[in-house]
Each structure stands twice: as structure tokens, then as C-alpha cells.
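One chain comes next, on its own, written out as C-alpha cells in the form predicted alone.
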Amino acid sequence: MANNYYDPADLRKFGKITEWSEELGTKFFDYYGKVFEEGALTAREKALIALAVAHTEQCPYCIDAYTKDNLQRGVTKKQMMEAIHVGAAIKSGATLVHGTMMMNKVNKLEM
């Protein structure tokens, strides 16, 4: 069996970080927490921007957890696969949009 860098196993240790700085690891849960409760989003709109952002940054345990969350709150595969293409769009747009500085940069080089 092959091993791999991202072990799943790993997702389930995530509550230890605080371990070995629990000040900040405490505070970085009670941000978390706070972040996810309903406010003027709701909770499955905050799964799927999770979700999105988890493909964005290319994480496979955030990938893991929010495809689960979204799921259990009843998201769609179609849902899901849309969220996805909005966080891609966004980030080959970005992506796109900073090539306005490396064509600055050679205007002002062939000066």
C-alpha cells in the first residue's frame, strides 16, 4: 500500500494543534466557531464557500471535511461541482489579472 503525504487519519487530530499552544490554538477555535455560526449567511452558504475555498487552496483535508458538511446539510453534487467552478474561476481570474503587472513590467523594461 502506498503511503501518502496527506494522511486522512490526520483530519481527525486537527482539535490537537491546540496542544502545543493552547492560547492560540484556543483562540484560533473560538474565531472558527464564530465564523460558522448563522449570521447574514447561513450555515450551508458558509459549507459551500468553505468548500470552495478548500479547492482554491488546494486542501485535502478542508476538501474532506466541507464535502461531508455539505452533504450532511443536504448541498447537492451539481451545488457543490458550481461552488467549485466559482472558487476556479475566481482564482484563474486573479491568476489572469496579475499579468497586468508582468506587462507593466516589459512596457517599462522596452522603454
The other form holds:
Amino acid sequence: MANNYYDPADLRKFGKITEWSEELGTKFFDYYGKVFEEGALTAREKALIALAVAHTEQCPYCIDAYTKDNLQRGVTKKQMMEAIHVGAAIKSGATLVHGTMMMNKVNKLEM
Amino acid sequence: MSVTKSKKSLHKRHDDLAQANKQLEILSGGIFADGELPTFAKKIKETNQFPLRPKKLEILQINVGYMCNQVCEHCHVDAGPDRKEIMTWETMEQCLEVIKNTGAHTLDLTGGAPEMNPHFRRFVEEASKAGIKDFIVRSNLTIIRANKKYYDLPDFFKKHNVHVVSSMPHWTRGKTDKQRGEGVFDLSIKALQELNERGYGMPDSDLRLDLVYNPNGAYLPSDQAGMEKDFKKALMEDFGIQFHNLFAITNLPIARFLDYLIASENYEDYMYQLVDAYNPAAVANVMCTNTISISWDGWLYDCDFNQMLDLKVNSKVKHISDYNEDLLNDRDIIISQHCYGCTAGAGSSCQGTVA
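Can you swap the form predicted alone for the form predicted in complex with the partner chain?
Below is the entire complex, every chain and molecule, led by the chain shown above.
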């Protein structure tokens, strides 16, 4: 076991998860591949969504992979940062909107 | 990772990586020597494609010199204003003899900036008389605006029905200038507009204008058709520029790009990317199977990359002075790990994807 929980080299081993559960692993990668194919959304739009979600999930492997993927697709730094702000806005908005629960509770409890 | 840029070639700096044997050592050592990654030979053996053999010769690519007005970060030629290797008229005459008799349908002039060879125009005039179907000049665009003596190049190209293929790494100023130097984007745009004015790149025009895209760092090019769509939309909307096709080319780990990969600590990861993206279908059509590359001093190579690594053809015929197409076509192509660059994903060649 390495001294760090995260190792960039582990990203290359992602495909090996299939080895310990072939059926589920294969089904996952088939699904994954299908999701990122060109569809009603372009592959580039999907790559930008993936980058934003990678950040809200704070997954280092996903950030590594989808930053590279976006560069490959010609996406600019400005576009990538805007996508991350969308993720950040939803993440902070999701926190704040729960404030209405707090307000409801306070209003119910207080005379 | 940010890497210190130099305006001098590796040769001028007497850098170790200016030597072909040092580059080949790196490409055969490390992760390939210890078996972490398979060598290219081992990989193509898996699909019975070893040894790699030529098919019909289609393209004669002539490198008329390594001198260039630019010092691009990724340049596999290590070209620049300080390179003095220039093809002489004597060697050009030998090339003209070959061009008259070749079975190849495409003549492809490259450099450096080929226009900087003092005999360039005379050579184009003579070569265009040979009746070659497709006569390509790889122009870096900025040369057209670099000096008054080059201002008439668009008219010269048009007069000789030259097919212009030009590098354009991105449709934004920032990305283009970062790779190719400050001010390159604006000069390239101006040059493209001038070519458009002569009819180059227009939808129904026979004056072919194609652009070459290569990634701006340690990653591979994406879908060529998608990139072409993006380039066309952006260049039309922003500058009213039109062109025919976009060729997406993978950066090969040679010379300055290899230097960049090592200095930025991206080398191993990049080689993994190339090997992971290996596509056996691309092997069948790699450009060394239909191309002969001729250097400024007349030596013959399987491709421009092998030329830069000084890997001469494995044939009795090694020099333009002894040129014999039948003998040349009966050879094994020389390979090393840089070849993974031409077989990654949809493949890569001077004409774009191959698979």
C-alpha cells in the first residue's frame, strides 16, 4: 500500500476493476462509454459537464482525466473555468437553499 | 507545468537532445527498457504487422531546409532562424530528376520554412512543370508577412497552383501564440485573409488551403472532424476566414517536443497515452508506407520524423543521387517508440488521420 491514498498512476489501473468482478465491471464500462458518445448533447458538452461534476465530487482522478479530455477537444481555459463555476454555484446554492429548512423550523418553533 | 522557453534551437544551445542518438536512447530506455510498456516492434508483432513494409509510393516529401522564421515549442525539426541546413540547387536538381520520373502523385515541400530556401521559387517553378497531381507547400503563414520579399507569395502559390497546408494550432490568439510565439496569431490571420482573397480555401475553389492542428501540450488530438467544425465556425465568425480541411496531427516525442515533455515531467504519462491509444487499424495506413522523405542534403528516410532521428532508409539506395523507386519500395521500414505517435487513436500523418 502506498503512503498516499491517491496516486496518479492508479488512474491507469481503472480498467482493472473488471478483474475482480468481470460482469459488473464490464457492464459499468459499457454504460460509461455509451454515456459519453455523441448524442442529443455533443461529446464536448458532455466533457464539460463531466469536468464540472468532477469538481463538485472532488474526484482527483476525474479532474485529471477530464481536464485532459477537454484540452483534447479544444475547450479553452475560460470555458473550463466557467463550467467549474456552474458546479460551484450549484454546490453553494444547494447549501444555501437548505437555509429555507432552517427558516421553516425556526418559524415553527418560535412563538 | 510551465517550462522556460528559448528562442534558440536545441542545436544552437548544444543541448544533448539535439543529437538523434540521445533522443533514441531516451525512446528506447526507461519504461520501454524495463518492460513497463511494450516497444513498438513488440506491439505490431501482436497483429502480425512486423516488419512494416511500404505499399505503393504516393508521396515524395522534400525537406528543403531547417531554417525557419519561428521557433515553435513543439517543433520536431528543431527548426529556427539559427539553423543553417539548406538544400543546395545541386540537390534540388537531383530531386527534380526524381520528380519527373516518380510514380508518386503528391509532392510535399516542407522545412523549416521552405520559402526561406533561396532557390525555393526556382524549384517550385521547375517542379510544377512535372505534372504532379498534388503539389503541397507547408507554409507556416507568418512567413508571408515576415518580410516584403515574401508579400507576393500568395500570388506565387496561385500562379503555380500550389496546395497550401498551414499550421494553425488554435482559433484563439492565446493558444496559438503560446505554442508558436508572440504575434504569430495576428500574422497568420492576415496571411489567411490574403490567401482567401486570391481564392484559396473558398468552398468551390481548386486552390486548396488546408490547416494543420496539433495539440498545445502533452495531450493527444481529438476527433478531426469535430475540430474542423469548431475551427471553421470560429475563423468564419471572428475573421471571415475560410479553408478546406483541417488535419489533426499528434505531436511526436522528438526534438523540442521531447525536450518539453521531459522538462515538464510529462514524458512517461504522454508515452502511456500514446500506447493506450494504439490502434492497429492505423498501422496499416501510416504515412511511412506510402511516403519517401528527402532531407536537405539528399538522404532518404521513411518519414520526416525518422529524418530528424537520422534513421536513414533500410535500403541499398540511401541517397537521392542513387534514387531507384523499385529498390526503395522493397525495404523494411525503420521503427522506434516515436512511431506510437502515428498509430494513436485515429492515427496521424502529414495528411491528418489515417484510420
